[in-house]
Amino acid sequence: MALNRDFVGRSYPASPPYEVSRVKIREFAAAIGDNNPVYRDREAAQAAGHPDVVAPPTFPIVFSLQSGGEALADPGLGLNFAMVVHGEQRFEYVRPVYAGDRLVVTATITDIRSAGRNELLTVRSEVTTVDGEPVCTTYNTIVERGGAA
């Protein structure tokens, strides 16, 4: 069944704050196999000009779909999670994510389209500090296999 196109343009309220910790950054860096010391050591990060440990560029995937998750779980959308695979993700940065940041995410469904027998859904998430400072924008596309009408 095709996804409900009426969801394109829907925005979802800001997520609860996500507190970025050095431990989570270190765990994420280990999971992706990146040994860069600025992801693990505060002194190395400061020597490189950062205020604290820096998160790897793809780190926001950890929390960026929190707000969009509300949309994806809405039965009115018609998404079959059993058929979902990852399509694409990209990040546009204003500044890096640092340990100690308290971040919130506001998500908008920006596109739903068919590609062959598949449905592609794109969520844009605006990541800001709790004080409203822009940090990055994430774009996540998921594919529902066989969902196109």
Second form
Amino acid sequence: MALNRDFVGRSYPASPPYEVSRVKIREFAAAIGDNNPVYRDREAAQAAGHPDVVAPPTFPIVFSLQSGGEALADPGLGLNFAMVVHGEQRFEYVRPVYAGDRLVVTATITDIRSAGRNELLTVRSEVTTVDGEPVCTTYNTIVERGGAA
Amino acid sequence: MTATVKYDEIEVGHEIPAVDYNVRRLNLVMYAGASGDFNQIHWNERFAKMVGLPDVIAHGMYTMAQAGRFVTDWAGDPGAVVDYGVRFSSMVVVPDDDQGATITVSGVVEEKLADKRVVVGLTARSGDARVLSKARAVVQLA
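Write the structure block of the form predicted together with the partner chain for the protein whose form predicted on its own appears above.
Next comes the full complex, this chain leading.
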């Protein structure tokens, strides 16, 4: 089913704060098989010049997916989750994400378009600290296979 | 927070040697738990086939994380990656056996920017398929 184009430009209220923990960063690093000590050990991270344990570059998917998820779950959009695969992803950083950060995400649907038989939808998420300091922007494009057929 | 690679020592065309990353079903289960992406196509063969896929496929983000690791290992500092984007151009099919699949990542410095930043173009392959396209990272060098 074609996605509802009226959703382009819709922003969703800022998420509740996501508190980045050392434990979660360690778990994520283990899941991607990366043994870099700056993902696990505060002293190693500080020795490398960071204030605390650093998150891997793709870590914001952990919390940006959830905020975008609210937009995608709206039945009025007409998205069939069973046919969804990931199309594109980008992370644009102002600074790295660190353990101890309290982050809020504001998601906006920036684009819906057809490509062949598929429907493509892009969500931009602005990630800031609870104090309003910009940290990163994520761009997530999902593909609904066969959605435009 | 400083990269170990020096901007002045890197020229456009500099090649970063390929690295193989193995992915088995266990990795996908771990990644599902750590990322919160429990889409069944990444762990349930029956479901994956029902929706027309050849088998369980890796999370695109798992592949993106491997290519990200390739960049951070080269740069020497995860904080040096200031921009990183990919397109998922093909699936990484992960069979239910002890070998799993292999993702081979390589890179080349495509451009030198101001402020000691470089653009690294990334190639990721699994089997015959190029699994990432338009994959590039902007890295802050020393």
